[in-house]
Amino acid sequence: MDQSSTRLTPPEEPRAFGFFLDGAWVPAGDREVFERASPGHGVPVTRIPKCTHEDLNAAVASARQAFDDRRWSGLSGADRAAVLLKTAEGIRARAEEIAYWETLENGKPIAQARAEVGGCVGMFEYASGLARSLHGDSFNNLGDGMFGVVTREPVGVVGVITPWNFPFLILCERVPYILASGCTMVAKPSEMTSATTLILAEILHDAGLPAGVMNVVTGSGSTIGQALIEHDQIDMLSFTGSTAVGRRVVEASGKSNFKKLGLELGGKNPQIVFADADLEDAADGVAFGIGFNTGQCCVSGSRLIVERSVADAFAAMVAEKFKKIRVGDPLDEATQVGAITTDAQNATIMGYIERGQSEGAKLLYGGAQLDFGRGQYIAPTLFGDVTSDMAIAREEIFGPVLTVMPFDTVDEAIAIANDTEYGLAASVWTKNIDKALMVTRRVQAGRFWVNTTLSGGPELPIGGFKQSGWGREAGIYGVEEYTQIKSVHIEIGKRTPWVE
């Protein structure tokens, strides 16, 4: 783990963990601690104490403390920002270790994990410049008696609950809008992945971000998690999940103070392939947008509809593409594709690509699990002969599972992309502009990329139509969020009597 350019190896022993409450490392003590094995390598590489409920308790009314006595939020737009900037500085001299305990929990390629926290950096940067920027508006229209002003306020304690397929990145989508609006949180990361959000959570404590601005419970979503969303001192909660879980966090929601919510939920993302698109860039492209993160990505592109005429043969450099990447260790800087982060998730998988093939779709690359020796793998994998009505056309299989559909016209192809009850993510291939533009208006997604997929960066915002999702992360968009709308209402002069 030293540097980049040695081999990197698991840890001799796991590193253990607290969690972070009022500014401080506590920890597990006498709590019970989970242990986590790389689904890269089957060795354990880190222990994660099970917080109670009375620790969540503490964690909320730390945060709660510190958002009433404006510790933070009463600090100006500058200040905020250069506690942000600072993190951001922190979060550079330690990326190889945040990229490393990322790859060993996630079983990411380290290539990968580096890259995106390179890219987590930027955006604290770029959030640093929002906290300087927010503001309401004016409105000097309403008379010489009367002059109206709009503020922006922090929505107060957010929770933040992360998934494990993107442990840092989605939290760093999150955490540095959250504190640029001024708010207060507790996070919630994944048990299988908790070790890069505590890293955070140090990193910002040494930027000078004030005691209990940020707190870490670790746990189980069923038992912390759950109590977390159900917390009436949490005011908004941003959950990152399966639409599933999302439903529970909306009715838990209702039932307890009518928190504010953020939910970024599944997807079942399209990638529409035109004749005339540059066919060599778009299978490289299709290759990349299901094989990124092992297609534990609920932004993937699983479902490739592509213009009859070139179906055929486009499958067929794809499946080309698919035999060329690198799947293997995630410590091994070539890799690709790493492992599949769960044990769970590699049943659910595995029990998609049989069932294609039960359902009567043809097998053109991959399905099987590949044996390294150690670690859980699945090759890429391309199902051709798919129809609108098999369960791996329409399910989130959340892998490496692309299908193929064809399509005759423009319309038809948007029909099957909208064709979901998600709507998170799209994209399209064609180098004419006019049916760029018509598809990007008509297919219905919160994020659409044209002859690229899976790009961006800080200043765009993240969030789904359907049922991927309700709200907006990241940009101007991500702060304002977490913000809630005050009028004020200032008479000049003299009142007019009521009572004379």
Ligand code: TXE
Second form
Amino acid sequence: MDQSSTRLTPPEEPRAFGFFLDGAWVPAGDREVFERASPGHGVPVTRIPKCTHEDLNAAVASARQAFDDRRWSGLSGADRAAVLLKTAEGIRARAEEIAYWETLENGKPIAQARAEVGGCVGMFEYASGLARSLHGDSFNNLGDGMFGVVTREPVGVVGVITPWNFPFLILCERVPYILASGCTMVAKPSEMTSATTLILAEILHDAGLPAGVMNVVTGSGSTIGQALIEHDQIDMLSFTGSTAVGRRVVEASGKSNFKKLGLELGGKNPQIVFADADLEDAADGVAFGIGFNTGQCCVSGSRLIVERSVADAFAAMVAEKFKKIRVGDPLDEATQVGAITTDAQNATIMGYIERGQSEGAKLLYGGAQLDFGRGQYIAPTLFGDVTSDMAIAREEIFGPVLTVMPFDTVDEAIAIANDTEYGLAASVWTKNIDKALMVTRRVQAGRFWVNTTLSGGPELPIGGFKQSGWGREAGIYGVEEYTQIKSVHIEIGKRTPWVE
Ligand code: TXE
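Could the form predicted in complex with the named molecule be shown next, to go alongside the form predicted alone?
What follows is the whole complex; the chain from before opens it.
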């Protein structure tokens, strides 16, 4: 990595990683290796081992042993907090390295990657407080003969499967909360973007996390991922990815040990814009909501639902914003929108753009690949004349493609917003408090934004309604997900005999 000049360049040679087992690196050895090319540059950047089933079993056994002997859950919250805080420092110290590899494997702009890493420091700092404040409850109202206590205990060994769109951020929305609760874990990142998960394992180790508390296995979803979701020594599984694989996770849990599940799946998220909104702000927010991370966010605002009286003018304002977005080399500081992360995703997005046109939608802006000589890029794309039966209006495209649908009444806006199997996120733009509250109450989504979009932080939980998932990550809610509750009944004084 050339850090001396302001313009970063891809590495000369791909960086070879091992995987992380029982507190130590295991080199790839004679295992097959997955070579990942940077989607922004088309050159190989990392080499990641394809773990075997034996590797996975060893990782699960290590996490199991570390949980069962209480080397982590038996510590005080203060001791766990100390490790999490030291990890936050470690991430800060290695922030530039993490952002660089994240950008190379994912294709997101380096400035964005840096900001995400900063956010992850905050996740660890916030979760360290939760390790100390996590508590149960007591019942002093059961009569003089009984005292009741409800304790929270860590669920056990947690499997964490993450996707390629936010490899480090999504991981850090889970790991500190899992560790704060006292659980141990086995993480499996996407085969496309494993580097920063492996780096985090090393940072945690250096911060004093006991061996075996966090293990990382690398490899494909269909082999190692599938074995992890079926594993009967995994007590809970946190899965983030497609709804199709989410369904397999539910089936695997039912067929194995009924492991507890946390699922964050797809979204087709509405942006509702009323004529009384600050339209300049709204146009900027809508462009950000679909342009950010090239629309490859589960919470991307991919459906613009706009009041008819301003619909055409507002679509023109959004198109104007699209025109000005700086798309290009992810390693360039000034880039706002980078490359499409995988070849398959690139083909999927271009397929939807073609389908939108063949189904009769009107292409208002974009719609084409951008040629920068290397890498794969798609222009932010805007479709008008969209009807609710079209695939581009219903299916998660996971790319920079925005559809516009007009509405006439508040009820109609809410009905269009809720006309989807998903319920991950939604935004409303209006200066009218009644409309804002009505829409916030009635639109089914786990995250809601009023006059903004895609904001977040460690305090507020993340998760979906309907087919967007189960459970919540982050905040106090996130740490509680990784606990189970025990009711303790304590008799006071002499027992009333059953047998006289
Ligand atoms: O996701 P997958 P993919 C959506 C998005 C995208 C599509 C496909 O629409 O176009 O999914 O992306 C692991 N058992 N989202 O193929 O396959 C896999 O290795 C266990 C939305 O990348 O769901 C990776 O670590 N694990 C989503 C993770 O699951 C399996 C974010 C996600 O991969 C597995 C990502 C199996 N059988 C994609 N198969 C969002 N909404 O945030 C795969 N995996």
